[in-house]
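Single chain ahead, by itself, as structure tokens, in the form predicted on its own.
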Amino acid sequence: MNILIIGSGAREHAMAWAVLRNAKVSKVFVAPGNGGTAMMGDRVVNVPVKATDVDALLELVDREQIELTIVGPEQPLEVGVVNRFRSAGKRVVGPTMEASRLETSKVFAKDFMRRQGIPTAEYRVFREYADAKTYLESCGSFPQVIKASGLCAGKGVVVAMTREESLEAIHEFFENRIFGDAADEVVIEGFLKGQEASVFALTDGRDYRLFLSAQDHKRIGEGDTGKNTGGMGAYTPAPIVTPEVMQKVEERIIRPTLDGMKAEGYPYTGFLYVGLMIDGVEPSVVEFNARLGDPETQVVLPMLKSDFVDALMASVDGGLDTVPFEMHAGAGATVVMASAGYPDAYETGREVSIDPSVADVEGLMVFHAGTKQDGERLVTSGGRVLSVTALGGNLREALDRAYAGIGMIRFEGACYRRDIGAKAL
């Protein structure tokens, strides 16, 4: 069985790694992969196909007889690459481009929550600059959160704890264009309190299956300071999604979700990101994203026990609440290597030196994300370069393990947070 695998992150780096698992897979092409992908033997394979590129994805799968597709990032879901495999008659995890709008437009997502009654802070949608102006010139308290509608990988957020930096952010998105078409559309939304959380679905359209829920690390700086980044680190599981909490998150967010969906004529299949925050024991939106989190899912991935490859294609043919799905006992975690400078501009081509003994730790794993492979060098090539993860029978346990990992890398810059977890510990 050949299985494609579209994105070059280290979301994707673990999915391969989770898809090895399975002995009836013989190869894995990742499009267009990294340089962690490219050191994984013989049965893993890089192929340069952008992962928007959907016509040269298709000329893949049928040149390599792929039985398989799972789609890694956003940007594909976007342009439509399950609509156009699935017309073609090609199994693919993951939303249509209709569905997906749960994350490429926030807007989508705030109105479809507000007609189906799920849990989420209450919000405005701004098309103009001096609308949006005028509003926030007259709000009475703060903060306030700031959103773009659209795709900004993961940075389009701004939480504005005054007037004055609320009035800025709205400057940059509409007058600034800092992301582009991206915000075309703004939702200004009230600040909800409590603590972030994420869960993690798989499913078929109608039955899903969950994975352990996670925190992840969006900001740069320790103790939750400075910039807003794609993810700094993320452990698993959170211990404020308690069993009470995740029957709410069910109840009164996924089935309605999926429900919703259909009833609408959307059918959202595929993987299923909600974006909690947490207060006491009630949850509420903050986000959907249509595809698994990273670095969220180099820690949700090695702690399933169950296999990975029976359960998406459960997902594609049906019958997924059939197909095992079970977890590790214990704890995982992952930090990320970052070049410095991050999430600002940062120098790539830092060549990265991995202790060879890594391999041999029990329990430890580092998916690449921004490498590349230089002729016999291993080099940065973007910002978050690694994530160090490390399994345990607690959480204590797996993070001194990812930390002790993260000693036997180098590169020249590499930064990361030496405070992942210190809120669940």
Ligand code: AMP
Second form
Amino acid sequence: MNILIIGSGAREHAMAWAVLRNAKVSKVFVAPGNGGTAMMGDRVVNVPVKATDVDALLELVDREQIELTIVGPEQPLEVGVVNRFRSAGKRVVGPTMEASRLETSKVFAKDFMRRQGIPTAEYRVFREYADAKTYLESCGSFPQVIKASGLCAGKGVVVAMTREESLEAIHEFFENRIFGDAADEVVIEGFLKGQEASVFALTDGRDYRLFLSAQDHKRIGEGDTGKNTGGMGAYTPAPIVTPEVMQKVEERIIRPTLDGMKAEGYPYTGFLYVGLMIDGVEPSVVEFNARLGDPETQVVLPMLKSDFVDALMASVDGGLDTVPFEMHAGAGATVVMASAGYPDAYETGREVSIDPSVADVEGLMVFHAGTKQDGERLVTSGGRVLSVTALGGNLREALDRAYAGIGMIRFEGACYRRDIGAKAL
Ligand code: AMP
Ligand code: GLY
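Coords for the form predicted in complex with the named molecule, given the form predicted on its own:
Below: every chain and molecule of the assembly, starting with the one above.
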């Protein structure tokens, strides 16, 4: 069987690694892939097709007789890749454009949660700068959280500690249009206290199966300081998501989300990422994503013990409720190595050297994000460069292995956080 993975990050490298473990998989195409997916051997091929070029993707699927397509990032979902694939009779894992609005429109997601009684922060929606300004000027309490409704690569949220900061944020959104159309609608919501964690489901619209919970590290600096990034590391499982919390997440969030989306006419299929704030043992939704997380996938997928492809096929063809979906015991950790300067401007083209003996370290995997092949060399080509992942009997062991892996990798200006997972130890 041939498989297509859409995307180019470490998440997609981890997906390629996971599907290759199934012996029935003959070829994996990654569009467009990266330097890591280029070096996975004969069974994996990068194809220079953009993740949002649906015509070219469909052509590829026909040409290479691809039986299953997995959508990694959100942009192809927003342009309707799943709708187009389904109309063409192709097997694809992901939500339709309409169902993806749980991620691509924060206004849709908040209104949906309000309609369905799903726990989330109180909020208001604004379409005019003046109205948002009047509201914030009269607001009795801070922090307030200001969110651009549309996709902003994870950068469209400002947690404003003071009125001044909140006014500055809406000025940037509405007047300076730093996110363009993505901030035509702005959600202003109350501040949730607690600890963040994420839960991931694979669903066929009716049944769902759960991966382990995870926690990522969004800030660039140690101790969760400095600018927000795409994610500097993650670990799984998240101890804060106890069985009691997970049960509440299932009953109050996942079940009503799937039932509600179906009832409203947009059955939700594929991966559902639930970003949670957990206050004591009470979970509420910070955000939904219509895909798996990056870097969370790099730890959550290696922890899947049963076959990924069989589960994906069942999610499309039926039988998701009976297919094995088992996790390894122990824990997983991933540490992101980034280019100097990230998340601001950074340099690329730095040679990456990876000690070949990393392959011999049990439980260690180096997933690539911003790398590319340049002749014989491997060079940096993005902000987040590598996601160094390890499994272990417990989190301490997984972290030690991941950091040992980092010691075997070199590129000029490499930056990484030394405190990934520390708060869970
Ligand atoms: P989002 O893109 O909606 O996940 O927001 C990005 C980050 O902002 C989250 O991971 C949280 O750390 C923070 N955040 C978002 N909404 C809230 C909220 N209502 N209360 C507290 N923190 C929030
Ligand atoms: N790690 C957060 C995300 O993938 O959106």
